[in-house]
Amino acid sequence: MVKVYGDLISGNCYKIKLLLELLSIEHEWVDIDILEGETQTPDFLAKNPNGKVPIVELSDGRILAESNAILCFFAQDSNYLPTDNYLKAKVLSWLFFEQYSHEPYIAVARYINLYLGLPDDRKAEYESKQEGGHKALKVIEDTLKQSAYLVGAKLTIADISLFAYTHVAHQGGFDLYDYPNIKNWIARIETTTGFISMDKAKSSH
């Protein structure tokens, strides 16, 4: 059976859980406590020398790291990854956008606030993330003016990847009030058959 190592409060880990649930892929979830240093143990580092979650251990023992690469692996030959080369490249472009232009701002601000409790020595860094986060949200908002999902009319892993941190962006200080298309998009994803919320995913483990 597929084994996933991760922290379900982390958007990068939750996005994997969400896709596996949508695809009805049976899996074992192994909770990893980042703050307790569980990604830095010799056993974990043997699986991922980068010392980060999520990672997936396949039934044959092979390991996959990096959340968006894991999404691509499981989405292959499913409705969540287009077969058309152009549309597939559009999905990939959003996955790169998520890691370079979205996650470093919204996820980091959320981490400082939610995980660390906004300590005084991180407040300046927290504030510095706000402009970049809102810039990323505006890109998503403007795209969703044109289509129901990020790549056309169907839910793809582009949406799943960006949903993970966007729907909890308020925990990093990002008010979604001025982003009505994003709020409607979030609602559409949450009504998808097989959807599991972050809270429900966490409480089930």
Given for the second form:
There are 2 protein chains.
Amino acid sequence: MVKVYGDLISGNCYKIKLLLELLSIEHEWVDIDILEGETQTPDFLAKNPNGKVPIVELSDGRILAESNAILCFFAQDSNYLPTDNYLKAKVLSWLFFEQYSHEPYIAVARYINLYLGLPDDRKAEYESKQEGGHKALKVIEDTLKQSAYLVGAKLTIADISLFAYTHVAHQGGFDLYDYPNIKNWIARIETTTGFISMDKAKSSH
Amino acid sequence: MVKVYGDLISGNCYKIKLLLELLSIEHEWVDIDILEGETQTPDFLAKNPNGKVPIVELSDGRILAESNAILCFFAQDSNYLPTDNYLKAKVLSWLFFEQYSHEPYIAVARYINLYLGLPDDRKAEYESKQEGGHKALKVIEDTLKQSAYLVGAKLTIADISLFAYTHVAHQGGFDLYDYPNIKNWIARIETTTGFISMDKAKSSH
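The form predicted together with another copy of the chain, contrasted with the form predicted alone above:
Full complex below, order starting with the chain above.
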């Protein structure tokens, strides 16, 4: 059976859990505690030299790292990844946007605030994340004015990936009040058949 | 004909040029001057609300953003993207690694040093990029001890993407002396049939 190594306080890990639930893919979840340094042990670094969760270990021992690459791996040949080359590239475009223009602001601000307790020596960094985070939210909001999901009328892994940290953006100080289309999109995803919340995913491990 | 909007001082733009040359894909290159603010004009923001190059405009007007998504789009059904689902996901894993763990250190340090002239008020930021950049280079170096290219024995868009900023890493203060496998890999890529250098790409526009 496929093993996923992850920590469900991380949106990058939760997005894998969410897709596996939506696809009803059986898996073993191996808890790795980021805050306890478990991504930096020799055993873990042997699996992922970059020292990050999530990773997936296939039944033959092969490893795959990077949350959005893992989403693509599992979504292949499913309804969550279009087969048309342009639409598939649009999905990928959102996945790269997520890692470069969204996660470094919203996820990092959330981490500093929620898990480190906003210590004095990280406050300037936390503040510096707000502008970039709102810029990313505005790009999402403007897209969702035009279509129900990020790439057209159907839920794809672009939505699953962006949902992970967007729906908890308030924990990084980002009020979604000014983003009504994002709020509707969150509600739409949360009522999808097979949806599992971050809290429920966490409490099940 | 497909149009590419880009600035060839940027490795993210150069990687598209390199792939298009390797694939002999005819295209029109539209120069966008980053340093002159041309990614922030209303016309450009209408094409990419995220205000970044490169973007591709297809002949029917559809737009695609994010350099690594563009690489996937053009590499589809070519030798530069495996068809096997796991190997394709491995390529994607390197592309996400590039945008999250490599580019924000090496490309940003290069930008501060080479294009901004290492001003005093960015020196601390420049210094702070060194550790992460070397960490990324070590991950690449260790992989290239095992195989000629990042995903096995054949050149893929993983190599093209990582090559773009790695081969000019010294411009960001990263000496490649301690990375002999990276240096060999750079030489291997530079002697590939159809290869175009960043300088030659720049001077042809």
